[in-house]
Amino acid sequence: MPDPQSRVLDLIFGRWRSQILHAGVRLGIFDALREGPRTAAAIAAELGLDPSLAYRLLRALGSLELLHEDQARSFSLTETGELLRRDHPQTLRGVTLLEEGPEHYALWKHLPAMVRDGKQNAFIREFGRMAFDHAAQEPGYAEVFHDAMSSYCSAQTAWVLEALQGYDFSSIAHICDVGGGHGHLLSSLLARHPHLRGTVLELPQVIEDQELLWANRLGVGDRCTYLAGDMFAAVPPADAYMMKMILHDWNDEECVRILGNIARAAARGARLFVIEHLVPGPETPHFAKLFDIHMMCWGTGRERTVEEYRALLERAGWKYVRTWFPRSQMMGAVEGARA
């Protein structure tokens, strides 16, 4: 364990690391190295960078163990650095560009003021509008945001499938993923359970580009339908529903509206899985406790405990059943049944 002073200094300088990482991704360094080792001069020439300053950035990325540098100033990707290539199947490139990009970076300076005056949502303070409204007006931000969601989805899907690997889906024929994006999670679940058919409910602009949709790419296009709609208005009938990282975007009253709409469409006994980063007890450090501060900055939502999701379910006509976790406990699936 580091001494307390070193620990605090490490926290203070943490943003240096993430901004160095962001610069490397933004400049295309990880993609330039996908074919193997190259010199700093060759990378700089391809990407149109200053050779001297590029070398210093590459050296810093090496210090973060994202690149390996040899004695000839030649660099190659480490296993960790591979995850930042655009074409890596588990790429985290999009997450990097969103979370360390100019919009989200700008939000954090408002954190002390929000905590003082009890009013969250730094997007309103910085840009004068909600994040989703900002995305509708700024195509560049919208593209980065959707790339980030896609970038993160493979890890999330793996956690959810592991959490639900012991679940008995035999009584379920049709499952609807509410706000399911391009359908990575639902399509992966359908691939694992061949008797299931599914529906992804999403906003029209999210699913209009057919090339981004996962159902055909994962071989379940004959069992997966994409439906344009709005979860605040209505959802289709189904035997079961999923929502992954949806409710954390919204405050309690907004969540009850969404859950209530699903309850009205669901038959008695229908199942619902609320999939989120769940906040554990005070004795456990956890990513969800940090993500909660990001949500304080980003909008009206929050990360919640299992008990808090249970209360929301019960307010909207659902009965809490149990919570399913993967080994890492990174995410959880809170199961409810239509009361």
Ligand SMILES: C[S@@+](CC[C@H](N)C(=O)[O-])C[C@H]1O[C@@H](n2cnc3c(N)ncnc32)[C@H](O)[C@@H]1O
Given for the second form:
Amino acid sequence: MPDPQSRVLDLIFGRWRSQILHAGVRLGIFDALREGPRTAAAIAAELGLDPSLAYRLLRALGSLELLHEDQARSFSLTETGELLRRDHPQTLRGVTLLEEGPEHYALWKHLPAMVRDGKQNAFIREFGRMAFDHAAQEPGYAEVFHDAMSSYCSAQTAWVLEALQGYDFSSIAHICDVGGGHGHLLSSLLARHPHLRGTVLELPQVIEDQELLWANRLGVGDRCTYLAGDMFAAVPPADAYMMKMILHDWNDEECVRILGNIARAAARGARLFVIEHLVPGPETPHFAKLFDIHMMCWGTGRERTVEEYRALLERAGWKYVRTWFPRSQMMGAVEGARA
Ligand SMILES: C[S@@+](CC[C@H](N)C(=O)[O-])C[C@H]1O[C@@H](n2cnc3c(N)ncnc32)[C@H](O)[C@@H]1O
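Can you return the structure of this protein in the form predicted together with this ligand rather than the form predicted alone?
And the full complex, kicking off with our chain again.
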């Protein structure tokens, strides 16, 4: 365990690491090393970078153990750095471009003022509109946002499938993923359970580009429908519903409206899985407690405890059943049943 002073210094300089990583991704350095080791000069020439400054950036990426540097200024990807290649099956490139990119970076400077004023949502302070409205007006942000959601899914889908591996889906025929993005989670669940069919409910602009949708790519296109709609208006009937990283986008009143709309479409006994980073008790440090601050910056939402989700479910016509976790506890699936 480092001494307290070293720990504080490490926290202070944390952002340098993520910005160095972001610059490497943004400039295409990890993709340029896909075929194997190359010199700094060759990489700079291919990417149109200043050779001297590019070498210093590559050296810093080496210090973060994302690259390996040899004595001749030649660089190669480490196992960790491989995850930042565009074409890696578990790529985290999209997460990097969103979370350290210009829009999200700009939000953090408002944090002290928000906490002082008791008014969250730095998107309004910085851009004058909510994040999803910004995405609807700025295709560049929308593209980076939805690409990041698919990129997050490379880890999150595995946690959810692990959490639900003991779940008996035999009484469910049709499952709807509300705000399901490009459908990575739902398509992966359909691939695992061949008797299931599914519907992804999403905003129309998110699902119009067929190339980005996962159902065909994961071989379940014949059992998966993409439905354009608005979860604040209505959702389709189904035997079960899931929502991953949806309720954390919204405040309690907004959540109750979404949950109430699902309850109206669901028959008694229908199931709902609220999949989120769940906040544990004070004795446990957890990523959810940090993601909660990001949500404070990003919009009206928050991360919640299981008890807080239980209370929301009960306000909207659901009864709490239980919570399913993967071994890592990184996310949990709070199960409700239509009361
Ligand atoms: C944080 S993302 C999560 C996406 C996906 N569930 C995942 O975990 O990758 C929130 C999603 O909610 C969708 N969304 C926002 N407002 C919506 C609405 N009114 N109706 C349906 N979907 C909506 C967004 O387009 C976005 O894909």
